[in-house]
Structures are given as structure tokens and as C-alpha cells.
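Here you get one chain, nothing else, as C-alpha cells; it is the form predicted alone.
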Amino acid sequence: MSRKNDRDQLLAIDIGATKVCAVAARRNDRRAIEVQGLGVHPCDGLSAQGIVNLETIVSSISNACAKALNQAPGMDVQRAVVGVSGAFIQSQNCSGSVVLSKHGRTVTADDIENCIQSAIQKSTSKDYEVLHAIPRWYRLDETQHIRDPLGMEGSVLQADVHLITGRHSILKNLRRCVQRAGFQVERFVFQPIASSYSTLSDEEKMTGVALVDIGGETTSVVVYYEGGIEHSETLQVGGEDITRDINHYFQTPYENAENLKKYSGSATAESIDPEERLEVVRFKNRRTIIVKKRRLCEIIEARVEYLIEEVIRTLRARDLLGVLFGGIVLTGGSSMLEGLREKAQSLIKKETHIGYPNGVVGYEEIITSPSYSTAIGLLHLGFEKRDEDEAYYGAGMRRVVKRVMKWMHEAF
């Protein structure tokens, strides 16, 4: 396979607490991302805290990727962009600086990279590895809030960076899981960062928006304002908590509880006819009982209110509610729960809508479900980073060649 073809083929693996989703895609001559294959396989080997069953994760990754690649004839990929989330991910805002020259000089790409590395080195502990170091803004001497200082002239360059890191031991084991499934990890990506690539517009990021990515075990929040990330955080509550509440209250098998949530549940109990009834299968002798549907929805509503209140708490703690002029975007599989958008909007008091993945062609199933926001975002981010790396290292190689040619000219 040629190097160009290899650059234009990508496998995205979204490892969640309830399932692994794999998407195989290629980039065509018009640079559009074409989804070639999709594979989803159940997985309960990863919790919010980390890996609980390594073999289960390996099996789930293998099955999901096999399904995706079997639908993509001619694709031969060895590397994957992998989405992760959980309590083992940390985020913070930090800063770094470099002295350019006492009398000032032009800022180069290397200066910007060194400035970011300065922030990383000051703020990353040995137990964590960097997933993302995202510049928020730069300062050059007395000029603040510069978006891109490249080519400007000054003496001291400073960078304010949003740093996202993951516990090294857990990422090492996840990397081993992917390798045992037959692939190399090209890069790990914090899942809500990936989701923002497929669901948020540049205008929303400039205006001020909070992306709330509701997963199985966790809910992740990322806030953008004036184009940069203000804050990101993972909350220890998700869609599986709703299912467990139903499972415990009605003493019904877990699969039945999940089906009740998906097909009969609502986050707004008042909208349900108080006389409407449902059949629920109990654990004991698999006996069927009749319950009020509104009671089911009251249980769901209570947990949803707790989830939204946790989102409000984290936004209020950092005084971010006031910058959300673009409102709230809900995504992830649990965002499709009936009444959840309305409940979130009434509690947060901000315009709220569901974020669907976009920017790809093929597979109608994908672009009509927020369940795939992370996987599609991984494709967008993966191709973008490949282009950035090629531009950066290509420019570096050209600089080396220029220096060699200059030396040869001077020497001979």
C-alpha cells in the first residue's frame, strides 16, 4: 500500500463502558470522509474507573473491528484512533513560556511548539500521559489573547493551554488490548473532544457552547468560548445509572430494564397518562406484573434531574453558565431518551438541542444517531492530525534540506 493511500484510510475505535464501536473510513479525492464499514459489539470490560476485564475488551474490539472491516473490501489498516473516557482522565488549564530574544524576533512554528511543551512539562505528573494539549490563546510581550502568533515579532511568548491527560497504567493496558486485537494505537482521544469535532460548528465554539456527552457510566462536559476550550470534565453518572434504578426498583432483569428505558421511558413524567399501564417481568419466577408507566418515568426523571444538576454544578463552579450564548448540545446514546432535551433545557435555562454527527458520507444509520458522535469525531480528528503532522514534519525536513544546501554552498 502506498504511503498516500495509508494516510487516507483510517479505523476509529470508540471504547465505551457498554459497547465498542468501530468505524472504517477512507478519504476520497475531494477530501470527503466516506464511511466504509461499521461494527458494534457489547462490552462490559471497562468501567468509569478503568479496566475490569481485559479479555472482554480485547474480544469486543476484535469483533467490532472485524465487522467494520468486513464491510470495507480493499481496506488494509494497521493503526487506529481510539476514543476513551473515565475517571482516569484529568484536565486543567496551564501555561508555558519561551524567551525568543532580548531584542525580539519573529515567532516560528518551533517556538510555538516549545511554548506548549513548556506548559506540558510544568503540569504533567509522571503517572499521567498527555492526550491533548490544546492552546487556548497566546501572549506575546504585552499583547494578550492572540489566537495565532506565527510570524509575529516579540521577545517573550506565552501559551495558555488546556491540558488533558490520562493515567499511564490504564492507557498502557488499553493500548495492549488494541494491540492484541491486531492494531496499533495511532493516538488516544478524549471522547467528548472527538464528539465536538462531529457535532459542533466553529460558530458555536466562538459564541459559547457546552457539549454534554452522555455515555454509559459517565457524562463528559466540554465548554467552548471564543473558539477555545474553557473547561472539560468527566462526571460519574450516565445512562447505565438510569437502567440500574429501573432494574432495582422493579426487580426486573437488566436487559428488560434497558428496554423499558429505551422504548417506554421518558424524562418528563408529567407528560404521561396516569392511567397508562405496562407489563414488567420480575426476577422471581419471571412473573409478569402490571405497573403504572408514570411510575417508571418518575424513576427515570429523578436520575435525569440528578445528572443535569451535576452538569449545572460543574458549570456554575467555574462561572461558565454566563458564556453559553450558543446553549447546550446533548450527544451520546442516552441523549435520545424521550424528554431528556426538554428536561435539560428547563433546568439549565439555556437553549438545548441534540448533537448529531456530521461531515461524512455513507451509512445513514450513523449520521442519524448521536450514539456515533464520538466515532465520527475520531475520524475527523484523526485525519486532521495526520495532515498537521505531515505539514509540520514536512516543513521541518525542508528546513533541514535548506540548511544542508546552504552549508554545501558556503563550504564549496
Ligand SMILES: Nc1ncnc2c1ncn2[C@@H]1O[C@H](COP(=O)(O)OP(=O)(O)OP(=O)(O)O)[C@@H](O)[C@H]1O
The other form holds:
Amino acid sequence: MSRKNDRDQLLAIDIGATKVCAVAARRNDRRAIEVQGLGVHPCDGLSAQGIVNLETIVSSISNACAKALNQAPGMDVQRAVVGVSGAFIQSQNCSGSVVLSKHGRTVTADDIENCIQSAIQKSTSKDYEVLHAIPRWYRLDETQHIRDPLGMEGSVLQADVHLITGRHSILKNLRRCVQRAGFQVERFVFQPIASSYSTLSDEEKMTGVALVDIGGETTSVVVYYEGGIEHSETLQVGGEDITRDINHYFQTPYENAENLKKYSGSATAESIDPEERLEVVRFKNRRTIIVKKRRLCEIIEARVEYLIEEVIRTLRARDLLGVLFGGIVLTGGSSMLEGLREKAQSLIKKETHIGYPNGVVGYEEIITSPSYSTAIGLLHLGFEKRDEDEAYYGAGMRRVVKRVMKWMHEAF
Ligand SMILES: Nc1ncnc2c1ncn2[C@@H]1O[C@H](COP(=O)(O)OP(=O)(O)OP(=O)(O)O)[C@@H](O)[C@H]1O
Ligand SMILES: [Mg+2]
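Please show me the structure of the same protein in the form predicted in complex with the ligand, now that we have looked at it in the form predicted alone.
Let us now look at the entire complex, which starts with that chain.
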């Protein structure tokens, strides 16, 4: 296979707490991303804390990828961009600096790279590896808030960087899971960063927006303002907490609780007719009882309120509520819960909408479901990073050597 073809094919694997989602895609001659295959397989091998069952993850990755690639004859991919999330990922804003020259000189691409590396080296803990080092602002001597200092004159360059790192031991095990399923990890991506690539517009990122990805075991928040990333964080609460609440309260099997949530539930109980009733199967003797639908929705609403309050607390703690002029974008499977958007909008008091994955062609079911935002974002980010690396390599051997050194830093 030619190198060009190789570069234009990509496998994205989103390892979620409830499912593994694999998407195989190609970039066509107009550089549009065409989805060739989609595979989803249930997975409960990963919790918000980390790996619970390695074998389950390997088998879910194998199954999801096999399904995706079976629909994509002619595609031959060995490497995958892999989305991860959980308490083993840390995010922080940090800074680095380089002295250019006492009397000033022009900033080069290498200076910028060195400046970012200095931030990484100062702030990465020993047992963590770098997933993303996203420059937010640069400062050149007395001038602050520079987006791109390339070609400017100055003496000292400083970079303000949003650094996302992951615990090395857990990433190493996840890398092994992907390898055992038959693929190499091209790069790990923090899931909400991927989701923001497929759901947010540049305009929203400029205006100020919070992306809230509500998954199974986690809710991830990413805030953008004036085009740069302000904050990212994963909260350990998600849609499975709602299902567990229903399961416990009504003493009904988990699968029934899940169906009650999805097909009869709502996060706004007062909108439900107080007389409307439902049948619920109990564990005990599989007996069916009749309950008020409004009671079910009150239980859902209580957990949703807790979840949204956690999001508000996170935003308030960083003083970010005031910059969200572009509002809130909800995505992830749990954003499909009836009434959740309305509830979030009334509690956060910001314009709120659901973010669907954009910018790919093929597979109608993908663009109509927020569960696929991460996987589709992985494709966007994966192709973009390949293009950046290509441009970087093209700039000469000296850079290649530096890049290898950077990888070594990221890997150990
Ligand atoms: N129509 C629906 N209504 C309510 N909840 C739904 C609906 N469809 C899916 N969900 C919930 O979405 C959750 C799964 O979302 P998603 O696929 O984004 O999670 P994940 O990526 O596997 O998990 P995580 O992001 O926490 O690692 C489950 O809790 C599921 O019950
Ligand atoms: Mg997810």
C-alpha cells in the first residue's frame, strides 16, 4: 500500500465505560472523511478509576474493530487513534519559558517547541505520560496573550499550556489491550478533547463554550474561550448512576432499569402526568408491580440535578461560568435522556443544546447520535495530527531528532 493511502485511512477506537466504539474511515481526494465501517460492542472492563477487567476490554476492542473493518473491505489498518478517559487522566494549566537573546531576536518554530517542552518538563509527574500539551497563549517580554509568536522579535518567550497527562501504568495496560486485539496505538486522546473536535464550531470556541460529555460512568467537561482551552476535567458520575438508582429503588433487574430510563424516563418530573402508571418487574419472584411514572422520573431527576450541580461546581471553582457566552453543549449517550437538556439549561442558566458529531459523510446513524461524538472526534483529531506531523517531518532532520526525543519523554 502506498504511503499516501496509508495516511488517509484511520481506525478510531473509543474505549468507553459502557461500550467500545470503533470507526474505520478514509479521507477522499477532497479531504472529506468518509466513514467506511462502524462497530460497537458492550464493555464493562473500564471504570472511572481505571481497568477492571483486561480480558473484557481486549475482547470488546476485537469485536468492535472486527465489525467496523468487516464493513470496510479493502481497508488495511494496523494503527489506531484511541480515546481514553477517567480518574487516571490529569489536566492542568502550566507555563514554560525560553530565553531567546539578551538584545532580542526573531522567534523560530524551534523556540516555540522548546518553550512548550519546558512547560511539559516542569509539570509532568514521574509516573504520568503526556497526552496533550495544548498551547493557550504566549507572552513575549511585556506583550501578553499572543496566539502565534512565530517571526516576532523579543528576548524571553513564555508559553501558557493546557497539559493533559495520563497515568503511565494504566495507559501501558490499555496499549497492551489494543495490541492484543491486533492494532498499534498511534496516539491516545483524552475523550472530551476528541468530542470537542466533532461537536464544537470555531465560533463557539471563540465566544466561550463548555462541552459536557455525559457518558456511562463519567461526565467530562471542556471549556474553550477566545479559541483556547481553559479547562478540562472528568467527573465520576454518569448515566449508569441513574440506572443504578432505578435498579435499587424499584428492586428491578438492571436491564429493566436501563429500559425504564431510556424509554419511559425524563429528567423533568413535573412534566409527567401524576396519574400515569407503569409496570415494573421486581427481582423477587419476577412479580410485576404498578408504579407512578412520575415517581420514576423524580428518581431520575434527583440524580440528574446532582450531576448538573457537579458540573456547575466545577465551572464555578475555576470562575468560568461568566465566560460561557456561547452556552453549553451536551453530548455523550446520556445527553439523549428526555428532559436533560431543559434541566441543564434551567440549572446552569445558559443556552444549552445537544452536540451531534459533525464533519463526516456516510452512516446516517452516526451523525444523529451524540454517543458517537468521541469516535468521530478521534478521526478529525487523528487526521489533523498526522498532517501536522507530516509538515513537521518535512521541515528537516533536525526536527525529527527532536521529535523522537519528545516521544521518549512522553513514553517514560
Ligand atoms: N436514549 C437514552 N436515554 C437515556 N440514556 C441513554 C440513552 N441512550 C444511551 N443512554 C445512556 O448513555 C450512557 C452511555 O453513554 P456513552 O456511550 O456516551 O458512554 P461511554 O462512552 O461508554 O462511557 P464513558 O464516557 O463514561 O466512558 C449509558 O448510561 C446509557 O444508559
Ligand atoms: Mg464516552
